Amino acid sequence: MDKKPTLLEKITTMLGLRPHSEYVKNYFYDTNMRASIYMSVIVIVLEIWMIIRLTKTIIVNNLQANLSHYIETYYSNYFILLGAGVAMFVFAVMYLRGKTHKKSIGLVLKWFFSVISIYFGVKISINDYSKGEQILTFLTMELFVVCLLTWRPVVGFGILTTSYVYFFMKIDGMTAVNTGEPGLTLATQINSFTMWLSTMMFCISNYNKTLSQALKEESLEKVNSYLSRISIHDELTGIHNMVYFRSEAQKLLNYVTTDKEKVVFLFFDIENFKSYNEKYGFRAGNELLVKVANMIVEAYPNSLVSRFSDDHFVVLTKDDGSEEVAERLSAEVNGLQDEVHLQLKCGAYKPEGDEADPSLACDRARFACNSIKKHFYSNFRFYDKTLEDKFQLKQYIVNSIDNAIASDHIKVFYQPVVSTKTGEIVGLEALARWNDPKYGLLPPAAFIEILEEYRQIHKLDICIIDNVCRDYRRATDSGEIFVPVSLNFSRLDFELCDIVGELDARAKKYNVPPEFLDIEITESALTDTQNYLQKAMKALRSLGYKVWLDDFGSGYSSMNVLKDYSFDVLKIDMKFLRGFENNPKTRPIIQNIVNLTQTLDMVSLTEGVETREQFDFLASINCDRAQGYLFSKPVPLNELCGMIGAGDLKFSDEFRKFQK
């Protein structure tokens, strides 16, 4: 917020005394050119029409006898003051025709042509308060040099008053001829005083009013320049944008002489950077994208290169040696530091064909770029044939989201969590399916994070909440037992909807008691945007829903989590049931995160469960409720009550109470 200005500044800017930028300072002589134009034009009428007409009067009175005189008092003057006005003229007309650039000599000319002008008028006056004329003349040069230029304020008082002083004090000792008295009369000192007064008063509103434009116009100057550079420049970086990257990718793909088949995208994204920025701060993130951005620029000289988003850049560029390149890049950004194991990956797509859709180019070099991710001793992969698949498999799961909905294709399978104490199943775990027309039976890896990349899991997570609760309703509705399901959320829900309103709205739609909807949220989303999770999770409680902790030890801060959230069962990951027969470390480890559970007094759930061995060493932990392959794969409803009517499975009746 800009700093409200003290009186004192306030009075020193009125009267010129404060410094000015180097765009007020231009606009200051601008002015004054174009102001000189006008003063010099009439200078020059002027003048040309005085020697006219003194000429004419020597000619007709017959006064050649008396020309030296004429010469002295005032031709001489006449064409001192029109060669003043004419080079004036000339220099202020090519300056704004832009025909010369030479400050220096137009700031000569603005003092020489004033001064010329104010000692003109001192001249012409005092020779005609000798004879009892009107001093008219030096009072017209006074108003034309300090009223039609801009002057600071300091300098029109310097102006004035030195000019006024000097000629009233060649008038002082001099008779004036109408009254025959010595010196200046009382009425002329004060006539004199009130022009000089109001001559200042104007010469300080002009000033204050060309400054107040030239800020004006500084400022959207600078408004524009900001707008200009951002819409083609990265904010951060300084390199281009995408909007630029698109514009002229486009130009480069259309021109003739543009060898398609030497041509390359590149799209490199900082693996790890999230990382760096949690240890670092956000000031040393954005100073490390600045670095790798610089050396992405000098790496590819003559190319196109720009941020395209975050830790992301792209390149267009020829494909000679470009992986090689891209290779270097990234040994250098894993140089950069020791703590955070930094990687430049980098996705490479070249054009086929007559192909020219920069933003599909950079799709799929984005998309080469994160097959590789996480993959340590890779850097560098082209768009193949195996990634067009998946490509285009992507590409048809993002457009046809809305369609699977609305067409009922997103389907609900259920997986049974049992009690280790009965055997029977005491929960159902949702998990979306997507039955495709063209693609067949989805599972889950094939679409939930392409989802949430294009921000559009909600979605289906929406869909997952409505079908489960019409399945309960037609189940209770026709007076079988239905145990509570458990509802998996993305983080992303929580940003791109009211998920919380969205889940109670469902479940009072379709009559659905907050006791049979759990929700389960990963560890490794509580890591990101704890307000509002921690908000909505307190939402979530307070009107009866139940929130798990999901992969419970999948993560790095499963303790915190523990420590800042509250959770009414933990779910345990399935990774600590691997190696279950053969590490001995894994059996103590699981009975103290059992243990810990008791203590928190929170309900503790293992997933992965395989084998009888894993099962009947749980209950004998007292973990309260197992979930794995060992009971059953997630299968739809009608398939699981054919299990349960079979006598595979049996839900638990300790829920029948809440049926209606």
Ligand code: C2E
The other form holds:
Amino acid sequence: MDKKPTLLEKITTMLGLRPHSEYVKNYFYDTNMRASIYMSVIVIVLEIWMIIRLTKTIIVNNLQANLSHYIETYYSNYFILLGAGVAMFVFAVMYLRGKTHKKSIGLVLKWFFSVISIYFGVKISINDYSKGEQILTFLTMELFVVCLLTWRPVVGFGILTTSYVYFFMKIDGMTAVNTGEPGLTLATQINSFTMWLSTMMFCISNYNKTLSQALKEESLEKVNSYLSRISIHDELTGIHNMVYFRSEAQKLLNYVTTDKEKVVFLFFDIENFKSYNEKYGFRAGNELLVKVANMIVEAYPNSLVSRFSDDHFVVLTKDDGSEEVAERLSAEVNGLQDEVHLQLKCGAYKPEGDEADPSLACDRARFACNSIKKHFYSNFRFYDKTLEDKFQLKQYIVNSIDNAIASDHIKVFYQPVVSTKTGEIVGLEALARWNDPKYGLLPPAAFIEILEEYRQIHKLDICIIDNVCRDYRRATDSGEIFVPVSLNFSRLDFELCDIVGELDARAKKYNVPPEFLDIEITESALTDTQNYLQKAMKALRSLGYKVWLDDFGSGYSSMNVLKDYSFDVLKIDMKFLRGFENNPKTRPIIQNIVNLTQTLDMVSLTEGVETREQFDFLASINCDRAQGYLFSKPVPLNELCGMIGAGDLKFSDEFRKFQK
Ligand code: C2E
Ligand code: MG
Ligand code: MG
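Can you swap the form predicted alone for the form predicted in complex with the named molecule?
Shown next: the complete complex, the earlier chain at its head.
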């Protein structure tokens, strides 16, 4: 923030003793050039009139014999003044129309013009005074110069005081005609002093008015240039932003006809930037972004380079050697420090034919870039046919989710959860499937992440809630047993809608008791400390819904999650069972987790149980529940009912009492 000026600073500013910025200097100069035009026009008209009048007098009164006297005393003065006026006028007009920028000439002319004006004022008024007339011309010229032009007050003071002193020294030696006394009359002295004072005051006020106007415009100009800079520049890195990139890329794609097949879009992503940010802090993260941005700009001269978002950059360049440059850049970024393994990944896309959509091109390059994420040995990938198919599916998913829901293409498959004590089904996990007319039955892996990326996941999850509630109602109405169903919620559901309200409304609509609906939240969703998630989870539990921790042990902060949140059921991630047969450490690890759940008063459930041996082990260590292909894959409800009907599986009776 600017600090307040002191009194001394205020006074020195007011008197024009402080230096001006370049902008203010120009503002004063321009103001004076505009004023010079008015002044010079007045002078030109006046002098032409004087010349005509004098010439007429000479001719009418036949005074030609005295011509040399008139030339010396009058004409020469009139012509000098007229010449100065014309020169001033011509220069000011040329300057303001941008025809000349030689400011020093303007300055010389301004001084010349002012000095000559005052000089003639002095001269004519001495003449008038000697004839007993008033010294009006002198005073007019003072006003003319000091008030029409804007001077720094110190300079104005100098001009006024010097000219007044000079003028009065001149007339002090003369005899006043009206009084016959030598020297200045008291009245003239007082009147002149008053005039000097008021002209000086006017000079100060004029200067300060112009200065404040100049400062106001200067700050407006600064704001304007800042706004226009950030409208096409990225605020953090200073390189161009996407607004600029899209419009320039569009122009290039539209107009470049030759070499078009050589154009390539590159999308860069700094892998592990998040870890870098977490380790070194936000500020260091920003510094790294600035550094990488500049490295990319330098690596691709004569190309369009912009920051796409976060730690993503895009480049539109010529294909020649762009891959080698990207590989070199990646090595350089990797070498910036050695504690966090930073990698610069690059996806490339070459537009085909007369394609001219920069956004789509960036999306494709990005898609290629994402496809090599977490691939340690690969830093560069061209968008190709395989990716094209995946990309099309992605576009299809995003564009068709609403229709898929409306057309009932989203299905719920149920996977049983059994009690290790009784072997009976004590729960079902609802897992989404997309039964698409074009692509067939799509597993969640094909659409969950995409829907999350495009912030559409809540639509799917609400649809699943709806289907599950309807299934419950249908089963219960036909007197069949039902068991609690666990639903998978995405972290984004809590951001994108009031998912708790949506759940409760549907439960009420279909009259499903809360004991029959459990919510699974995956461990990785809880890594950031989000207050709203805590709140939503509390709200769920207070409404009677149970909250489960899904995929426990799949991330890096499992223990923190347990510390910060409360859960009713802990689902041990299936990766723990993967080494069951060969890895002797598997059993003690699972056993310890089960013990932990008991200590924390949670129900334990292990997912991914595929063999009888695994199941027996889980029963032996008192893991409460098991889920996996050993019992059933996720299947449609009618198929599950068929398995139960055939006696392969059995629903536990323990929930019958809750059924409404
Ligand atoms: P999850 O919640 O951990 O679900 C368990 C996944 O493991 C399911 O895959 C299931 O089919 C699979 N699975 C179960 N038992 C076994 C087994 O014995 N062996 C093997 N190899 N796999 C087994 P699915 O149905 O493909 O679901 C994958 C993930 O998609 C789910 O993981 C869940 O995170 C997500 N998901 C599924 N449905 C929904 C949904 O409606 N909403 C949201 N937000 N996510 C969902
Ligand atoms: Mg789950
Ligand atoms: Mg799971």
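Here the rigid core means the biggest group of C-alpha atoms that line up within 1.5 Å when the two forms are laid on top of each other. As the structure is a computational prediction, the values presented were derived from the model and not from experiment. Numbering follows the first chain given and starts at 1.
Annotation for Asn32: C-alpha shift of 2 angstroms or more between these two forms, rigid core superposed.
In this overlay on the rigid core, Ala326 has a C-alpha that sits less than 2 Å away from its partner position between these two forms. Annotation: Cα of Glu217 displaced by at least 2 Å between these two forms, core superposition.
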